[in-house]
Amino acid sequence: MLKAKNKLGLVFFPAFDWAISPSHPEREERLLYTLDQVHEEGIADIEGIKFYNPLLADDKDIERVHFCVPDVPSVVTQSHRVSAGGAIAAARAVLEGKVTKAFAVVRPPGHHAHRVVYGDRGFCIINIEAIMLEHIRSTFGPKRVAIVDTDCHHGDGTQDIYWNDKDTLFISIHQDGRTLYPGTGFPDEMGGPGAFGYTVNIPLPPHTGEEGFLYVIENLVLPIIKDYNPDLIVNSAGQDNHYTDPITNMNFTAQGYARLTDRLNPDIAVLEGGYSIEGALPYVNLGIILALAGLDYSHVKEPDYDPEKIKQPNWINDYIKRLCEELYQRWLRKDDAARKMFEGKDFVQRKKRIYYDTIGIMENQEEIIKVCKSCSGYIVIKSKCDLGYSILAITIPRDACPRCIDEAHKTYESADQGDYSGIYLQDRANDEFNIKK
């Protein structure tokens, strides 16, 4: 009988009762073919691999991360709660010492869900990894975490949530935003005044293959992670870089995903995108599972695998090498760059337009971040959307100093309810959440 070198926990949740439409790429079959493959390969019979049931993320779990408008019950479905709860169950199994690693094979995905949530965008309503991570921190204490997002689409929601959080290094490897939704994720998006440089975007050209992805991991991602020295590594394990995916333009393979997972060596992986339901997902997920368990994955190949057809063009090799050199130098110089950019400023302002493609609405948002020498600084968000909502939302960071806590509370208390449809206070320092309507 096979025995896993790493004790591995697996959580599956296909979300039978949720789909955008019966024929939409984001539907339950994404995981059903994987489940069939896992059973056919006898994964459940391998010693050291254990299956766990998902938990249910409650309002408090979600409110640690999001401002759901008008409130959590109005926006979040049961399937989304269970998907986030599946990630929480996977993480708890690792943090409680039951397993060495865990993989939450769950849907719906979450990495396009920003801090403010009006509904579904990019197939996401709530951010699965962020909810999991803040549950971990509230339960097990402070954690320094690296999130490496390998989905083909830029993880713009995760970036937004951790934009000003130095305890969360966010690295996104994705198809260049000039060629794919959501059109973001460029190298100059580096974070707020409290965490400048701790957002690292690696946009890759269409048709990047196994060679390019693994070069990025070994020559940029791993050196940055080594410098950062996190307590946990989380992989947002999107699988839509596959050469058969119907909505992207990359040339990655199941074998490549397994090697990436092996080299990245994450503590927790959480499924994100991936829409080649029969041609990719069963093989990619199998490769990731074997790699996480420390087992041989060399035999995992797609039936139509032909390395010549998906060979990476030579110009991409040179492009990626230059990009990695440039981005690592930015990482090394981030502290000096931050001092020059934010010195003498009391606040930093960003204006954003966020399109909810699934429900067809536009959000206009103004974000104001306090520049503080003693902590990350509190954040004030003014947001309006086509649904008629106008909100004021205030976030107090976990590391907030007494002055920032006091100023943030005064901003919340003095806000005129006549000016907004809702006024929200997310106090992470005291793990509290309040709404005035």
Contents of the next structure:
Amino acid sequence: MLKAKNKLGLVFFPAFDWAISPSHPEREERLLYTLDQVHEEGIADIEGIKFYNPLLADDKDIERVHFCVPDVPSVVTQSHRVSAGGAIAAARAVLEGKVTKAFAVVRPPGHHAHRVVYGDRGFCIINIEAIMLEHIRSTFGPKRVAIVDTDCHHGDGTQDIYWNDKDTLFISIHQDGRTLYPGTGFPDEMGGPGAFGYTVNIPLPPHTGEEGFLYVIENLVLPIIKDYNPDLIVNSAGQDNHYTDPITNMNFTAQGYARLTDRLNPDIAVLEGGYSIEGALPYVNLGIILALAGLDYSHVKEPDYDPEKIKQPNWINDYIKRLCEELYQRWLRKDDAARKMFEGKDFVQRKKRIYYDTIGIMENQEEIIKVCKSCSGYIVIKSKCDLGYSILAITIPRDACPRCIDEAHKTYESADQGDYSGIYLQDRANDEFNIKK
Amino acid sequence: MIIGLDVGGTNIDAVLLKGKSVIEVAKVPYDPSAILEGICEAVDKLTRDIDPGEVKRVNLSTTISTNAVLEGRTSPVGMILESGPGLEASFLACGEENVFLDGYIDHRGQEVAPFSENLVHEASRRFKRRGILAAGIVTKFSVRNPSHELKAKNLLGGDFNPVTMGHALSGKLNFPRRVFSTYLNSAVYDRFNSFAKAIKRAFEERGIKAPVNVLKADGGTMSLAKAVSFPVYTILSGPSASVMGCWILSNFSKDAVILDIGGTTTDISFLAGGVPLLEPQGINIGKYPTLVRAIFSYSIALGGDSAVRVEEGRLIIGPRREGPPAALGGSRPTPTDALIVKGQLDFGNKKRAYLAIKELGQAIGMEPEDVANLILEKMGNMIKEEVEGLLMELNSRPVYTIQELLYGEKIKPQKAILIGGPAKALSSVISQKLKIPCEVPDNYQVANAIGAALSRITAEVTLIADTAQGFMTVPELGVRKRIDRSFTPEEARREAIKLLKERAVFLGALPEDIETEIIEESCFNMVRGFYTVGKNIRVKAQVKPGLISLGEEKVEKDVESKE
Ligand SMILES: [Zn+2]
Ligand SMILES: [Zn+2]
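The form predicted in complex with the partner chain is what I want next, because the block you gave corresponds to the form predicted alone; please supply it.
Expanding to the full complex; the earlier chain stays at the top.
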């Protein structure tokens, strides 16, 4: 019988009774053939691989990460709590020492969900990795974590949430935002004053294949992670870089994903996108599972796999090589750059327009981050959207200094309820959440 | 009248029933190398005072196939496997010869690539060269499309017997388990076949013309004639005989835990909603995980004869048996001795039991009566911990819908049903530990034989309809046929029930025993691009496990009286 080299926990939850709408990519059928493949391969019988059911993310888990408007119960459905709870169950299995690695194959995904949430965008409502991670931190203590997002779309939500948190290194590898939703994720998006350079965006040209992805992992991602030396590596394991994916333009493969997983060696992987439900997902997920378990994945290939057909064009090799060099230089010089940008400033302001494609609304946001020498600084967000909400939201980071805590609380208390539909305070230093309506 | 026989590890338990009442009981020690002789002796004892012609049915649970596997007395098997992309498959080479085909069928049952026929001819040559007669053919996803298995069997020709095909054994997905189940089925075929022939002859000699059924591990039966093709189903049917017996005798319709406390082991099973709980995938046979449907049964090394000793001032029970209880001349005290000291069992040499327990007590400074209590207390705790651990695991089996995750039923036993030698004596301590009432059914000493006697023929079928492809597959029957694009879930249900009934009759069921139910059902819209291209419908139907209908004897008697 087979035995896994690494003890692996699997949360496999296909949510066969939930869809955004009957013909939406995020529908009941999405993981049907993948589960068939996992069952037929007899994965559950491999010694050292154990299946877990999802937990349920509660309001507190969600409020550690998000400002849901008007509140959590109004925007978050049970299916999203289960999906985030699936990621939590996977992470807990690792942190409690039951397994050495875990993979949450759950839906719906979460990496497009920003800190402020009005509803569904990019098939996501709440950010399942961030909710998992903050649950872990509040249960098992502080952790330095690297999140590597290998979904084809820019992980803009995760970037937004960890923009100013240098205990969370966020690396996103994705199809160039000039050619794909959500249109962000360029190298100059590098983080706020408290964590400048800890957001690393790696936009790749359409048709990048195995060679390109593995080059990026080997020559950029792994060196950065080595420098950063995290306690945990989390992989947002979206699978829409696959050559058969219907909504993207990349040339990646099941073998490529398995090798990427093998090299990256994450502690926890969480499924994100991936909508080639027959041609890709059964094989990509199998490849990732075997790679995580330390088993032979060399026979995992799509039935129509043809390396010649999906070879990336030559110019992409050169392009990616140059990109990796440039980005690694940025990583090395991030502290100098931060000093030049933020020295002498009290606050840094960003204006954002965030489009909710699934529900068709536009949000206008102004984010003000306190520049503080003693901590990463509190954040004040003013946000309005087409639904008629206008909110003030204040975040106190986990590492906040007493002065920042004090200033943030004063801002919350003195804000006039007449000016906003809701005033929110997320105090991560004291693990509290308050709303004035 | 019905005869029920359960061939156990050391004894054959047998009952003669009229309706549900026990007319005669026999317990016959036997030599495992002479199972047939043992069975005949038991049958002769039961039928001493009746006309053997009055026996209307014989149901038996036998260890013949189990022993063949556990003792390695099986036939060599040539395996033909097709694994396609996925796990590296060399670990599946369980036959004496193994040939891998180069084709592939995918998860939807679509042929991705045909296999080269030469490989099957090559396999045939290799098997023959080594004198292998038994063959097994298993292809990945054959339960979605059995055509490669069927084609390979055709190519193999008539030179091999048996040729077991994976899809015929189970409708479940799990290629490795399908491979091992298929291998075992072919490997025990010969032994079971000669046993079946011998039984048939022996019963005929005795004037018993009744149909003979054999018990399966899932608590159902099948006719002896059909069992010859599926001997793998008869492996490890022993625990299911006991569970079916408990179920029948207790007639409990809610959740319960069933404890069969023997000399060296205690077997733990459950009723869920009044029905015996099954293994989720299938039973493990020796080192092989299989797809053989089986009643869930977990064995712990703790029984009435487990040796009790003191280690570093602490009482330890088991895990080994080191001879019989002290009361019967053994060298070590046992829980049975403790029960004798407490006056709850009455046999053997009580003084020896007392002295053995007293000696234990001296090692830890306790009075014999207190030691006896402590032993039982400890035994109760050990059983409680195991039961709770199993429940925790069973109640966290993976689910796939939000509905099941949030509102799914959990097993919560409201009663313990106890059988086995020390069952009566232990019932109060078990009840106290598990905090639920405890029942020791009447006739509990022969619950296993009663279970075998009254179990009915069961069957299941799996139907997968893919209306986008326009195909319907029922693997257990080797069916793959065209369907209309408008095929509906209702039609799928109807079709499944119809095929299930045919299957049950084929396996020997009487029409009045075929109580069918749909046990799993799902229907997925298949969308490609922005269009719905079809439905993926999955239905599983089974003959409810249960009691044979006891009306037949009455009916036949009415007929007789008219003559
Ligand atoms: Zn994506
Ligand atoms: Zn501060």
